[in-house]
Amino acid sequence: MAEQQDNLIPIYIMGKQYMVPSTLTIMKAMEWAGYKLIRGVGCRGGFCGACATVYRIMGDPKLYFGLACQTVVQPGMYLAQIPFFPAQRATYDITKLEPTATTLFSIYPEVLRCLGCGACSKACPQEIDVRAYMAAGMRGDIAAVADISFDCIMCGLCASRCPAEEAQYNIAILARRLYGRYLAPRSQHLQERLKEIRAGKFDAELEELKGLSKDELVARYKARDIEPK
């Protein structure tokens, strides 16, 4: 504690100057700093996207982007956390769809807005190629679109760049949507697999393990057959 205190920086959160130590996190400085965390935090690994942060350097124009779990704090740090950003999100029937280009169109019309800026691939704090995603998305590339916004979090922190105020992750996340329910090529191992569950198959194997204890459980969890890698 005493190291802490004496390798303190100066950041900024909402205005007001707190005393925090380097080495942590921006989520964990402002806990730091007495704030108690109900928005704008979640998984605190990186993978959630509810911690998504909005911060610039005291004498640097720049605005960076990053989440609060992940992002270690600089001195002289402005932040201001966007836990949600009101992006349009469309309501629709996904068993209703057709994944084809109209469908995209017509129920995000904005993706034909998109200028080509990149302003919102370097808002991304998961280093994703938005714009290219939403090139494809142009094209009505809807495979396209879903592999390459797979790694997407849905922070929001696109939207929040984007001058032509789309909402890129809505619509990457639609794409994906589709692409796996009626693109993807189906698993004929996994269709089995679901054929043995619904006729019963492992139905006595289930309700053996549900009357173990515990420990029984941990124990056959550990001799159970790895299969090897």
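These figures come from a predicted structure and were not determined experimentally. Residue numbers count along the first chain shown, from 1. First, how it differs from the form predicted in complex with its partner chain.
In this comparison between the two forms, the chain bends at a hinge between two rigid parts; from Ile38, Asp203, Lys96, Arg186, that hinge is at Arg186.
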Second form
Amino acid sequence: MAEQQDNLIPIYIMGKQYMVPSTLTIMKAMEWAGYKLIRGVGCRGGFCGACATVYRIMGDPKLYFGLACQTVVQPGMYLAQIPFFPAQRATYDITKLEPTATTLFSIYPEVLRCLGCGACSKACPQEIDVRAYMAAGMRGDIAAVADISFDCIMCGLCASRCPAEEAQYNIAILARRLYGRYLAPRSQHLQERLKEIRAGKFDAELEELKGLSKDELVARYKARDIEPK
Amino acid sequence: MSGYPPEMRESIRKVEATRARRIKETFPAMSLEERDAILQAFHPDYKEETFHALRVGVSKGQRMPIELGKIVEGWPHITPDFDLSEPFAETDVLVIGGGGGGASAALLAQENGAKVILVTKLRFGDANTMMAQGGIQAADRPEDSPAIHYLDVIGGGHFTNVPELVEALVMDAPFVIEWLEELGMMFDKEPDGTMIEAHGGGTSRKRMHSARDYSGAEIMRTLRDEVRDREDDITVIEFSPAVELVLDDNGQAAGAIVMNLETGVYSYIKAKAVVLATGGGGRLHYQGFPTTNHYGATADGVVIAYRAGARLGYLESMQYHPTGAAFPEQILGLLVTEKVRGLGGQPVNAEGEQFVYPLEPRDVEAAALIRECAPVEQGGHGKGVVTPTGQPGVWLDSPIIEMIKGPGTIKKALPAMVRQFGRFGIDITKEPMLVYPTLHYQNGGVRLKPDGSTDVPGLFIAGEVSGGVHGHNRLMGNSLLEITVFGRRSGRSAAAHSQRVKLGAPSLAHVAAWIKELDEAGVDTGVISPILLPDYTRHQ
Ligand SMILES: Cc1cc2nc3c(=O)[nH]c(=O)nc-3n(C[C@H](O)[C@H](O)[C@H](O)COP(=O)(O)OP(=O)(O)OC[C@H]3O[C@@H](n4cnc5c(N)ncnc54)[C@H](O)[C@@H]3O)c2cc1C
Ligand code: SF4
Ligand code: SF4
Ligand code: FES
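Given the form predicted alone, corresponding form predicted in complex with its partner chain:
First the chain shown before, then all remaining chains and molecules of the complex.
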């Protein structure tokens, strides 16, 4: 952990001032200030969406959004974490759905309420064009929703800003699952392999391998041919 | 604007100068003998003085890093007289851990007729699974076969893997891919549906399936979504880590004591079978290494399973990922996926020269990076780059990927990496990344059988917490595979067990026995374990 005392700057964690080293991320700065984090922390690497943070810089009326584990502190930062957002999520049985606009609209009718204001896109720490995938959702274009939303880490910041009370990321994952299950082309070679395994094609070979001594295995391993890059 | 300071930019110019020549150069791979020699000399696992042999329990003598030994030999959170008479909840199968292993187990237990409670430490999905970028292995192409996969796994693991576990891994693999597809996971595919598959370290065939570089996240969020769809049968309780297993008076698993992380209150969840899927322990920072792991990776499962009498294995080997971020300081230790090398990225030293075959097995690759940076007096090559904070590293030349595979490749295949470095002003399509090994994966853990069972009746296990599948070194892409293969197997087995078991009275006699054994052996590490979270607060 960074222990260097040089260059301390003031930040405000939920309104209270702390002096922290200027090189830290928001998350490490909170720990440096003495917080043992339970909420608002997960992967610490920008993948889980647990550390959504809203902040403002003193004297600047604009609101900024970021991941606490990926954003470096700035002097005069006023920050608040949003570790949990009560967004609506529908339950469904993915095996019983059809990959159509009707499905999307019946499970999440609020899709059609999107105002196209773009507040969501501005808030997204993944720089996803949330408005664009919501617009694709209104058109019922499931493949486009799936593609545009792919990098979503479900942090909830978009939902927290939405005047139409959308749960964008829950809509997006439904679209991705519909795409993955129904619209993406199935892999032929995978099906072939499953058939072969079911028919026991590899059983004898595996049985033999399991019975080999270490020396025999080493010899086989060395003799493997390596598929070129 | 480059995010690198001028001293480092100077070395980058050397990397640029050799790039065109290096495209045509393949650094030779090491022989098995050369691999052994470099491991002995430079891999952290071979630093004898940093290891501890267990003094108590069923695997007495098992070596492991000192930091881990301390907590495995720790004191329990609760006393043996903890009141078990009124469980907070009761269920058929209790799944401990909300990562990919736990989610798979919960789904299969439910499909096999069980009511399930899943408890997890932080939020559901705050897990190593969420962070995996590279992909998942399965031998499903015609030029590949489960037998070839088997050889790769065993050779990568230094021939110490448990054969039956490897068999289960490679034979289930294609079925797992199909299962994930059916649940709606979006694999990278050609327009005709052919899976796009890449090499990984130690593979002899291209069999790494991916979902851009959010492979683990895509698996995790899909499984999590499906678990949430089955809310009638699967109850998820977050911020409630297990701190102890409960057995019945016949030594069968009968649930666990969980702690509400926010209130500190302990309670008993009674179950007829338990699946332990708590993941690894990178946050114990062995030998002071930074880690790629999520915040809750503190090896809790190893601790509590051991106290309940399950044997451990393979914990004398930890996986240090060769390429952790070494710059900037804010992301020190975070993973730079192996896929960068899979796509053609090359490790090069401060002089801009290659020094290792890019896709050696991980332990060998990591040892080679350490050697390249180590001073000449210590037998190293002294050709690392040192950052302003004193962190050594070597370059991972990413821009070369676009010269090999065409412009735009990086942005398409590695969006998470582009974003992560971009946040600090480094454009990896134009500049290399500085990397150094980082603590990544727990190769060993609780011993399991092919059906997911352990030495403790009714206790099943899946994922990184287990030991035996990967021997002494796991290959990339076999862990996402392991958690789904053994998650499914343990979930199925746990459901079956819950339907036939006759539970006796719940008991903490094993905790009493543990305390007695520590006392008699005079072992006092001064730690209450599992520790649940690392402490990063500053102590003035
Ligand atoms: C950055 C990174 C990249 C990786 N890339 C790849 C890759 O490309 N391919 C690959 O195959 N593998 C990869 N791996 C490894 C792989 O992701 C993990 O080994 C695997 O996902 C572990 O899954 P798991 O379910 O066992 O554990 P996890 O996914 O870590 O889940 C464990 C869960 O249990 C919870 N838990 C812990 N203790 C307790 C407790 N006491 N009580 C209740 N819950 C608890 C944790 O909070 C967590 O939610 C990567 C790992 C990391 C860290
Ligand atoms: S914030 Fe809400 S209403 Fe505005 S564009 Fe986004 S989804 Fe639509
Ligand atoms: S789309 Fe919404 S939930 Fe997803 S990453 Fe962006 S802001 Fe977060
Ligand atoms: S802690 Fe996971 S995204 Fe920040």
